[in-house]
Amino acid sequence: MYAYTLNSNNQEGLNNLQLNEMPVPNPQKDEVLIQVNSIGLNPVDYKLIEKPLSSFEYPHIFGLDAAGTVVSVGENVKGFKVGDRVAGHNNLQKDGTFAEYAIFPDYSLAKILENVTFETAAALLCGAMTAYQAIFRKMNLTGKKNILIHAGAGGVGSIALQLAKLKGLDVITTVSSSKKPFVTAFSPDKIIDYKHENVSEEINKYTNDVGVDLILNTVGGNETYLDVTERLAYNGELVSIVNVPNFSDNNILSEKGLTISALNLGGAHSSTSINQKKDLGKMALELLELASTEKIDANITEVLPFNQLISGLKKLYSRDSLGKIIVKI
C-alpha cells in the first residue's frame, strides 16, 4: 500500500512528508483493518508532522480521521464484519490514516448509515467530535441561553454553530470579515469581526453587560483569559480546546461561580476507561445520524485526490481554507 510518512526521527515538517510504499498491516486483537476511501484533514495533522512525538516509531504514517470499508478483523472483534462501511477517529500515538489501508481499535469506529457518503463520514470526525463533546458532554446546558463560539468558520466552530442552534441556544461567533458569508449560512444570532471589532465590547453590548453563559474557545492565547475575565456571565462555563488559563491567584472563578473545562478528544485512546474509549465511536455514530437526517452539514468545501494531500495540509497550515478539506483515495 502507499502511505504518507516521515522515515526517521531526524525528519519533521510538511516538506519532508513522503508518499512511500508500505506493507499492509494486520489487525491484532480488538482491531479492525479498513480500506481507506476518504480522509478528513485536521490542524492537528500538520502540527504532529511539524513536531512529531518522541514516542513515534519510523517510518511513521500520519493522519487521524478516515472512512472506508472493513477488509479484515482481529480476534475478539464482534461489532464489525468484512464489508461494513465505517468511520473513526484514530489514536495519534499509532500509525494513522494517510494510507490506502489503516488499522483502527474497534471501539473508535462507527458504521456509516446508508444515505451518508464516505466523504461526509470522514468530515464528521476529529473537529466535529470535538464540537459535539464540548456541547453534549462537557457543557452544562441547564438554564443556559447563549454561547460564544470562537472561529465559527473552522472545522470545530462550524459544527459547533449547528449543534448549538439545535439545542436552541442564542449563538454568537467570531470570524474575520472574509468568512462572514460562510458562517451566515448557519444562522448565528450575532457575528463579530474579531479583526475590526472589540469582542468583549460587542458581547457586553449584545447581552446588556450580563455576559455569555457558555464559551467554546478553539483559539487559545489571550482570548481564553479575556473569556473568563470579561465575557462570561455569572455561573458561566468556558470549554477550552487549546490551553486552559491559570487563575490560581485570581478570585474571579469563585466570585462569579465560573467553570473552566479542558477538552482532549483523542486523549481517550490513552485512558484506562473503556467507557470513554467507546464514547469515541458513539459520538461519531451520533454525528453520522444527525447528518443522515440532514440536521447538520459536514461543511465539505474541497475534495482532493490522494496525491494532493500535502497541498491540503498546507492550506490548513496557512489558514487558507473554510470548513472541511477531504482527501479521496
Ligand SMILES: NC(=O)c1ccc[n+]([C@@H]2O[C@H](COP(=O)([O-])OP(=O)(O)OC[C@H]3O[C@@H](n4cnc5c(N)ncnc54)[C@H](OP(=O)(O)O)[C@@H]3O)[C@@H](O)[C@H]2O)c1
Contents of the next structure:
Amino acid sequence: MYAYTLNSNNQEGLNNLQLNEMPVPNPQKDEVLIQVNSIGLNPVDYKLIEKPLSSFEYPHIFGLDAAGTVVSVGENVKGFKVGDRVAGHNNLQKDGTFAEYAIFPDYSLAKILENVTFETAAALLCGAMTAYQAIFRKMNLTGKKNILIHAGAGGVGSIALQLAKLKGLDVITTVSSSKKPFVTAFSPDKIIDYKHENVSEEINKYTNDVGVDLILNTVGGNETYLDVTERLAYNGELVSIVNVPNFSDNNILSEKGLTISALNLGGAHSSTSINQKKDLGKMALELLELASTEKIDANITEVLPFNQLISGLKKLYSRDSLGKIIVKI
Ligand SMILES: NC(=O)c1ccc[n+]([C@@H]2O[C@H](COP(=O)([O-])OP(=O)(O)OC[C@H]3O[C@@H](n4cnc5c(N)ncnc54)[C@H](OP(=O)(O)O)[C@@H]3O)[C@@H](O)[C@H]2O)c1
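Pass me the form predicted in complex with the named molecule as well; I've looked at the form predicted alone already.
All chains and molecules follow, beginning with the one already shown.
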C-alpha cells in the first residue's frame, strides 16, 4: 500500500514527508483494518510531522482521522464486520491514516449512517469531536446563556459555533477579517475581528460588563489568565484545548467562582478507562447522527486527491484554511 511517512528521526518536517510503499498491516485481536476512502487533515498532523514523538518507530505513517470500509477484523471484534462503512479518530502513538489502509482500535470507530458520505464522516472527527466534547461533555450549561468561541473559522471553531447554537447559547466568536464571511453563515450573535478590535472591550460592551458564561479557547497563549478572568462572568467556565493559562493567582479564580478545564481528545487512547475510550466512538457516532439529520454541516471547503495531501497540510500550517480540508483516495 502507499502511505505518507517520515523515514528516520533526524528527517522531520513537512518537506521530508514522503509517499512510500509499505506493507498492509494486520489487525490484532481488538483492532479493525479499514481501506481508507477519505482523510481529514488537522493541525496535530503537521505538529507531529514537524516534531515527531520520541517513541515513533520508522518509517512512521502519520494521520489521525479517516473514513473507509472494513476489510478485516481481529478475533475479539464484535461490533464491526467486513464491508461496514466506518470512521474514527486514531491514536497518535501508532501508525496512522495517511495511507491506503489503516488500523483502528475497535472502540474508536463509528458506523457511518447511510446518507452520510465518507468525506463528511472524515470531516467530523478530531476537530468536531473536540468541539463536541467541550460543549456536550465538559461544559456545565445549566443556567448559562452565552459563550465565546475563539477562531470560529477553524476546524474546531466552525463546529463549536453550530453545536453552541443547537444548545441555544448566545454565541460570540473571534476571527480574522478575511474569514468573517465564512463564519457569518453560522449566524453567530457577535463576531469580533480580533486583529483590529479589543476582544475584552467588545465582550464587556456586548454583555454590559457582566462577561461571558463560557469560553472555548482554541488558540492557546493568545488568551492569558488575566484575559480569561476579565472576560468570564461570575461562575464562568473556560475549556482550553491548546494551553491552559497559568493561574498562579488562585484568588481571582475563587473570587469569581471560575471553572478551568483542559481538554485532550486523543488522550483517551492512553487512558485506563474503557468508558472514556469508548466515548471516542460514541462521540463520532453522535456527530454523524447530527450530520445525517442536517443539524450540523461538516464545513468541507476543499477535497484534495491523495497526491496533494502535503499541500493541504501546508495550507493548514499557514492558517489559510477555512473549515475542513479532506483528502480522498
Ligand atoms: N486538545 C485537543 O484535544 C485538541 C483537539 C483538536 C485541536 N486542537 C488544537 O486546537 C487548535 C485549533 O484546531 P483547529 O482544527 O480548529 O485548527 P485550524 O482549522 O487550523 O483553525 C485554527 C484557526 O485559529 C486561528 N488562530 C488565531 N490565532 C492563532 C494562533 N496563535 N495560532 C494558530 N491559529 C490561530 C486562525 O484563524 P484566523 O485567521 O481567524 O486567525 C486559524 O485558522 C490547534 O492548535 C489544534 O492542534 C487540540
